[in-house]
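Presented as structure tokens, the chain that follows is alone, the form predicted alone.
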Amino acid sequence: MNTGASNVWHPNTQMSEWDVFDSISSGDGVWLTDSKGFRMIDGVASMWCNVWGHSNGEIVRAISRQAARLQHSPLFNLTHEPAEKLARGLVGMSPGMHRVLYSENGSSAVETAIKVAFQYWTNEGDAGRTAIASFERGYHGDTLGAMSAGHVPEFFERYRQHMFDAIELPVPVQGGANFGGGGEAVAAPEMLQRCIEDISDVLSARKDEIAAVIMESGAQMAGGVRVFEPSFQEQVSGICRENDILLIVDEIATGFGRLGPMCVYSAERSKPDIAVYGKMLTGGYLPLAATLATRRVYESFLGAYDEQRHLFHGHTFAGNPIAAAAANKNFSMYKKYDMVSHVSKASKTLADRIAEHMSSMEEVGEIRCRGLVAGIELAGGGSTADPAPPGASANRTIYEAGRKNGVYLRTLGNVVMLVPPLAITAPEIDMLVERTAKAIRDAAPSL
């Protein structure tokens, strides 16, 4: 334990909850060590960023020299190798993108991806088009902005009023029984269906007034991990068109192989104006995320400079050189360890070890994965059918005995979040499930 005085904020905790944090000295593969020399399984991929394990020597070496070469040069009226290079990269593994914006984080990434849109529209004649729809239990990040596209109470709604709002549209999801959350029971075929129904009546009724409808890629991550059923993505991504209406697909949390895909939306047969990366874009080493538009959005914001079309946006940090020369040498790696494949046989494993020692656990209510994240959601009462009370920390609960049991956990409410480094080997998965389920069932009688 850290024992001096800190200054430090913890994010999206409760500190008073905490009297010391455990202070981490170095990484290695798929272990943190802390000051005392202890040991834990990465278990979440240091908030679901990693992809080659701590300390990989090719990255670090990427780093060393750009660090070296050029530390930090702005894109404003200037461009560096590290950038374009990245933006080439970014471009050719998503189908109809053509120019990148770059960020420090994808709270960012999505706040630049909503002005785009709002800014398209102004472009094109069209003013009014001043709405966001979006996805109940979606999650885009913890900016004002980014939060008015989300609908996840716990983390939002003691900001709503300092919020715009955004209209809120049904998702038929792995493991969902609710329809539009009313507690009607239905079948997941039908379910899908009558949520396109209501997306397509609501879109085409309102289709005058909203910009963008953004939605994350595949499943959302936040919400606790809710995986989209098949087609669903595709479905929404053809009513988008029938209405004119931008998509905006957010991959920060589910691109780069976390599902299996490097490009989930290409996956799910999606075809959105705007993509946002982040997150994994590093390989989990450095900040920074990306937001792709297409041609035909790009290009509503050229003209004469007295027509004030240019976008008016930009950080300081965007597209630094040595996050983006690690960027360069994470894709690289991508495609020199033929990581997708690697994902798909991992995730298997993953999958087969949680059913095998979390099946029957009566802790243990759903379990939802898709690739190399699994959302473990606690039952509480002694029945799989009850979720754990609200009021107790699962948190604090669920980390200390993670820790005692040698693996980093972190939980989103009542559900306890797998996602390790995609570089994870079976016999790590073997360790990381063994040790979360013994963490699950010590820390059931707190809970």
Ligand SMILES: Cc1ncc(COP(=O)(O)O)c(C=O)c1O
Given for the second form:
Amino acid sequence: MNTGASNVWHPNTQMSEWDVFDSISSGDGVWLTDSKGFRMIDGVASMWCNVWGHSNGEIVRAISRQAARLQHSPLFNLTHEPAEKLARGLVGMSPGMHRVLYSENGSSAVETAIKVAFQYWTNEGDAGRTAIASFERGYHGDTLGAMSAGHVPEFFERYRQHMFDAIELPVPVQGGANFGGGGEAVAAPEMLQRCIEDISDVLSARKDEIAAVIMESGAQMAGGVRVFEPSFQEQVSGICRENDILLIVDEIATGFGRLGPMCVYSAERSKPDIAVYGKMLTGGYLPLAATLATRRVYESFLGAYDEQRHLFHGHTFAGNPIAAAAANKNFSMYKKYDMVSHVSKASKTLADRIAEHMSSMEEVGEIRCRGLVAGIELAGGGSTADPAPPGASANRTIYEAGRKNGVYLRTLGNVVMLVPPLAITAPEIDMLVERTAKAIRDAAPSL
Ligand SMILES: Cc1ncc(COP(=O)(O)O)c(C=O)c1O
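Since the structure above is the form predicted alone, I would like to see how the form predicted in complex with the ligand looks, so please show that one next.
The complete assembly is shown below, putting the previous chain first.
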């Protein structure tokens, strides 16, 4: 029971499961310290956004310098150098992109992308393009438009009547419930081909009504860590082009090195019209997200004022200078410390350690890794779609066992996520994996 001592309503949480929440009072590198002095490794990079660890001096100084100079001035009628510099950097790392719209969180940035796609077509004089197509178990955020583009029933179903319907496309992931008649074991190349045929059929049949396809870039995260088959994204991109449908790639959770490359869509040889970044943009220090558009998309919004072609969208704190300064510092540090090479080595260490410690654990089912992301299914749980055990969520039980073992964990249904700060070292990875394996063992009798 909640004691009522707090007035905070925690996100996506059954509040009755928690008596109290551990109060984090400081952070240092991969460590979080609570008010009683107890330390935990941040096993989920504070919801997948932390890059350099906590309290990094370079980013903290950049934030404090910017705060002392200009804490906020809006991008309405004005501009400022931190936002300009960041936009140059983002466009520079994102092939094909030309302009950047800012917002404060990933969901808003996805909403922006969807509005841009809808209005692109009305600007082009095609009022019939009103549909969004998106992928089975895709996740793009928790606001109404972003939820509508998502297909994770356990998150969104109870809001269905308030959402717009998005066309659901299949994903070539083994066991994918929506694929080719329901999760039978199919060899990967055949599965990929059948998915691509399905997608091609749907998009070509409905091309006159679809404004955009939206997909997570490289892998689906909140849907349960579902890594795309090689060439899937490239082929989807090709089908969108053939049918003149806009492609939006959501790099919020996967870009900026989380899966390895800075820009996943480019590594996957896909050619989107709109790309969205968030989470790790500021190194995980301040809220900021970005929606990028190609020149073709951007130019369709230009015209005389009374044509009313401009984008009717803007947030008060969009491109906030302190957040942009943090992002610029973060960005420069990727090069300075060659983060992409580090992630490539650290990813292998993470996958190897997980295999070593967990592949033969009877409490563990399938393990899926890419970059510095691992999804560890609890045995018997199957997937995030399975109901939590009666009475308590797997998340609550695993959190508690993690805490006792000194690791901060947050599961997605029955999938234990390991998504550490990117700068994590090899000895820290050893500790993270050992502690998580122990936590899963300890929690198993209560699951
Ligand atoms: C792929 C993806 N898109 C969008 C979002 C939403 O971002 P935010 O939580 O910042 O609104 C998330 C969050 O986890 C995500 O994983």
